[in-house]
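First comes one chain, alone, set out as structure tokens in the form predicted alone.
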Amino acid sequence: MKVVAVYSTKGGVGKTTAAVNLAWEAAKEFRVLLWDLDPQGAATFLLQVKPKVKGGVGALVAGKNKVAGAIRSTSHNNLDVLPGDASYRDLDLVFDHAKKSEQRVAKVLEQVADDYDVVILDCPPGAALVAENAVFSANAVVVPLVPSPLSMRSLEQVTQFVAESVSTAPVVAFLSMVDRRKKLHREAVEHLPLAQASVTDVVVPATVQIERMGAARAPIASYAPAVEAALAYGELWKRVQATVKAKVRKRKH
């Protein structure tokens, strides 16, 4: 099982979006978990999911209630959600009262290692015990990225958050909410996949197509497969995928 958290210390920047768009894009060949770590409960919204968790996710980190219980199905075929709701608020203190905290989504996780391929996690903005966990638990970072001074700065600061971790998790970063009309869009486009070699060169445009998806509460290529988004996201799963390695299992017949 391949875990990917996207993540970003800086909010607004695409990255429920872009979990939502690759846990879609994965589910073509692989059984995927989105975990909605928010208490936002964005990624649970927009995949038309129950944001609730019973007991909460304090009960479900504590091991008092099992993961299979909590996970729901959604309308597209491979894809489930552990859904986030308000109880998620209290997430770092229930990390910071257990024992080896920066472990705990990992050992969420050892119990459904056998029923998905791939664990998309969906992480709240900010470096804290659930940024620590989701780092510790994957094998890759996702990092939206806006073109702007502030965004430039987010990804300094996750490639440092990983890099001071225990995580040898490759920092995957691209450029979302893209503008071209703008020239410091433009601009970064052009040259900051060639400055930093962790950016990649997918772009994912400002689009009403991805607006879209909050009153749809659907992933983009599920209602617009040609549009320049859908096909950068599934651009963007195609290098993450590459990057963590993904392989279809054989199922056993």
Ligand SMILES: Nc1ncnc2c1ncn2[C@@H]1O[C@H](COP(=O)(O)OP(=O)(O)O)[C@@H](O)[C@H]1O
Second form
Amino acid sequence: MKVVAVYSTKGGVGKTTAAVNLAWEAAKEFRVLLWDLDPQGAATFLLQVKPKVKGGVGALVAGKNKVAGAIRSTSHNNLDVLPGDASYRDLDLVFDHAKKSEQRVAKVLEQVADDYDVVILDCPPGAALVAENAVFSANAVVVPLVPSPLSMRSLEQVTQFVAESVSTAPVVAFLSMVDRRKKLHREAVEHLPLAQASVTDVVVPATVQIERMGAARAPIASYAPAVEAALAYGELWKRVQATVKAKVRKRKH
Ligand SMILES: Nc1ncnc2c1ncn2[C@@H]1O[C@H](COP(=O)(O)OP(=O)(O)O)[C@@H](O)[C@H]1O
Ligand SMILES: [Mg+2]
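Would you generate the structure of this protein in the form predicted together with this ligand, following the form predicted alone above?
Zooming out: every chain and molecule, the one shown earlier first.
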């Protein structure tokens, strides 16, 4: 089982959008679990799952409730969700009181290691214990970068955050919400992938088709498979898959 954390210290950069679309792309070939670690539950909403964890996430982390009981299937083949709900607001506190506080997410995921090939973690922004947990358990950390004078700073923050943890997970960054009418954005597309080894040349354009995900409550490629943004997430998944070396395991049917 390979774990991919979609993470940035910044909010509103396209983490949840990437998490949902990467999960959908991965589910074409793999058994995928998306774990929505954000109390806002946006990924849960986009996959049309009820934002409810019975007993709260605290009971899951404490091992009082089994994770299998909280996982929900979606209308998409091979794609399940561990929903986020309001109980995730206290997750940092829950972790803080736990032993090996940065390893709790990994511990929970051990329960389903045989059930899924790929786990996608949709992280809240910030650099708190939730993020430490996500990075600890991850085989790769995917970072959306919106071109701006501050985007390199957020990449540096994430890279440093991963480097300071015990994780050896590589960072896979990509340009998100790119508006080619803006000079700064065109420059970022041209220069960043060349200047920074961790920035792939995958570019997700800013487009209303992505905004429509909120109304459709579905991954973009499920209703507009040929648009540039959908193809970009397909390509991004290929890069991530190559990075984590996810393989289809032989299984009985
Ligand atoms: N490529 C894009 N083009 C247009 N809107 C986008 C794009 N990516 C994300 N958005 C929109 O921007 C908002 C924030 O995106 P989201 O993925 O929720 O960010 P985060 O999870 O980092 O906070 C959402 O309303 C989403 O629909
Ligand atoms: Mg989000």
